[in-house]
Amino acid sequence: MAIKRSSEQGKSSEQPANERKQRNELLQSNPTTEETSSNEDSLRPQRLADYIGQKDLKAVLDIAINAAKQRGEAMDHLLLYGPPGLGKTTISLILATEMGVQCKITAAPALERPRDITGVLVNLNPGDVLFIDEIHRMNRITEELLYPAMEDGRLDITVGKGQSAKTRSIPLAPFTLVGATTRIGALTSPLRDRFGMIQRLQFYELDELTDIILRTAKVLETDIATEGATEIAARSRGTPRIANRLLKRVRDYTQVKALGTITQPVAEEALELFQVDKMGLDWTDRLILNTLIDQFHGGPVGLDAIAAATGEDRLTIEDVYEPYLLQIGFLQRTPRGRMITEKAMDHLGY
């Protein structure tokens, strides 16, 4: 991408020569990011049309990409959150299909250093798609990096050091960033408040699930039933990150039990042994259950308490375990700790 210039070209020749190898290092640094391809992943939908579920995003992103689009502008920023594995992801994939930009993808992890966001924003060409993932993970030093980028379209670096240090203006192209996280009170306000839109994903439903299982069957070229894909969907915790998970595994068994079609029969029996029962609980979710039942009579309890009694840590079972179990009423919250409710233990026979 080519950037403009021209108030310090004829100051070049005057920069020291290391300064001018630092600020060349940043701006042709670029070693966080993936370009995507059309053949990247063939699972996922390449159009807002073909997305199944969260009708209600789709709604906005419709409008918001329309709207863009007759004006010629980058789409602004966007902050997606929610549960893991419902699809933010792919939305900037398919933003940046619809936009007719490339998507350049990265994790906050990644932007360790100054010259890790630089190098970048420096390389985004004109309306492209920059998703960071787990945006809530971003370091001060990076995030500060990001707030003139977002709002004037510029990139302030410092050059050298000590008395000779000078700060230098990089116009960028105008670009859209999208961030994901699974923990939006974690961002700052000054990061959030500069994204336009701010949307939550929610968890689908059984029937979306289902549509999402054939598709991915049809992809795969499995033989699989309606009922079976339905009985997959059921125990997938209304998440398509765990359904297609689970249709794999339910597909291999089929291959090499030599059954053919995945029925809704085939299904049920390939899911109970890889131990994943009718309202999706695997055995680490029944383990705590089970833990809150036997050793504290249901609670209230402390996390840190079931986390030693279970040997499961304790970030694990909050982020991981626990939202799902709230989600079905499996679990309460109280200011005295845990607790197991009656839908709980009738679920597990008690």
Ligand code: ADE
Given for the second form:
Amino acid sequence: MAIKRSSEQGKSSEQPANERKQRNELLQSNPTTEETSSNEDSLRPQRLADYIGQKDLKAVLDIAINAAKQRGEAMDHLLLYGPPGLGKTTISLILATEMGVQCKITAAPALERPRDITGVLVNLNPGDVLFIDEIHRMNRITEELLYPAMEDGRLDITVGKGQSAKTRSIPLAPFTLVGATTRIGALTSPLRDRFGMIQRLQFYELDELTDIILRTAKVLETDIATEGATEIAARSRGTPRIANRLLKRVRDYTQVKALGTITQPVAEEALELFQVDKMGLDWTDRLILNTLIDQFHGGPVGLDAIAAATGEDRLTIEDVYEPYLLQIGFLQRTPRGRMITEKAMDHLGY
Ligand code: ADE
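We have the form predicted alone; now please give the form predicted in complex with the named molecule.
Every chain and every other molecule in the complex is listed next, the one we just looked at coming first.
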């Protein structure tokens, strides 16, 4: 399967360079560079049967794929949402493989001008999967060009200006749009309503992450004990992308120290060195939690105040850090703002 990509560089933040580097290397949840993505590509499962976790989503997709194949049609448009690193791109690539078509990958920020989206759409082959990442960031004109494309398989373009302007309709090959977003609430309802399936990706369970790490270790030809994989899994924030990244760092550590197999004590030693704690919290998580305690008496406090006090981007806190802290019960969202929990206080040793 050929994969076409267009991507943009990552956002910068005000975090000190060394901490940012450490975070990016170990816990980056939102890679946007070619290199990171292609590294990841070799570790992705190719078929639905090899995909670990997201049981309900897999069942829904299995039916949708088979139904579309039996009818000889493109699959219905699919909107995937949830925190970064949970497998939205992987699912899209798997759909294309299962349907026997190509997957074209792009992201909303790369579709700035009308000709960007028209160029992508007219070049699709029948049945192709078009993956648009960060679809909530699409501008209005691009979005409005997508509506008739998704609904009626046609592109409506305006030729000329003013009184002499004319609308032309261009037929498109049938295709499946897979939209991915970390913020379903930021999508307009006309766009959301044009997806036949809207599916949320969940954080992974410990045993699922352990299996993913064991599978990746096999691909990387790395010796690992199940307990070593579980130790890494426990610190992976329910996220396969982080699990695979931590595995690579632990592999480096094991190799340089000539320790042979990644056992539980070896994994623990390595991850302590990299300052990824038992719950998988990194420097920024601890900063957010400590700021809440030290500067805001544990809350409730608004997101903007946390962002200002930590120097971290508001959206990054909301999309990348907060979902996991909420999931493990370290943060609570109340109408008056975010609050620290007793569980988090215990973990931080207060
Ligand atoms: N690698 C990354 N995510 C995976 C998943 N869900 N299943 C198998 N391998 C993976």
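Note that the coordinates shown come from a computational prediction; the quantities given were computed from them, not determined experimentally. Rigid core: the largest C-alpha set superposing within 1.5 Å between the two forms. Numbering follows the first chain given and starts at 1.
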Discussion item. Superposing on the rigid core, is the Cα displacement of residue 51 between these two forms 2 Å or more?
Written reply: no
Item to complete: Look at residue 281 and decide if its Cα position differs by 2 Å or more between these two forms after superposing on the rigid core.
Response: no
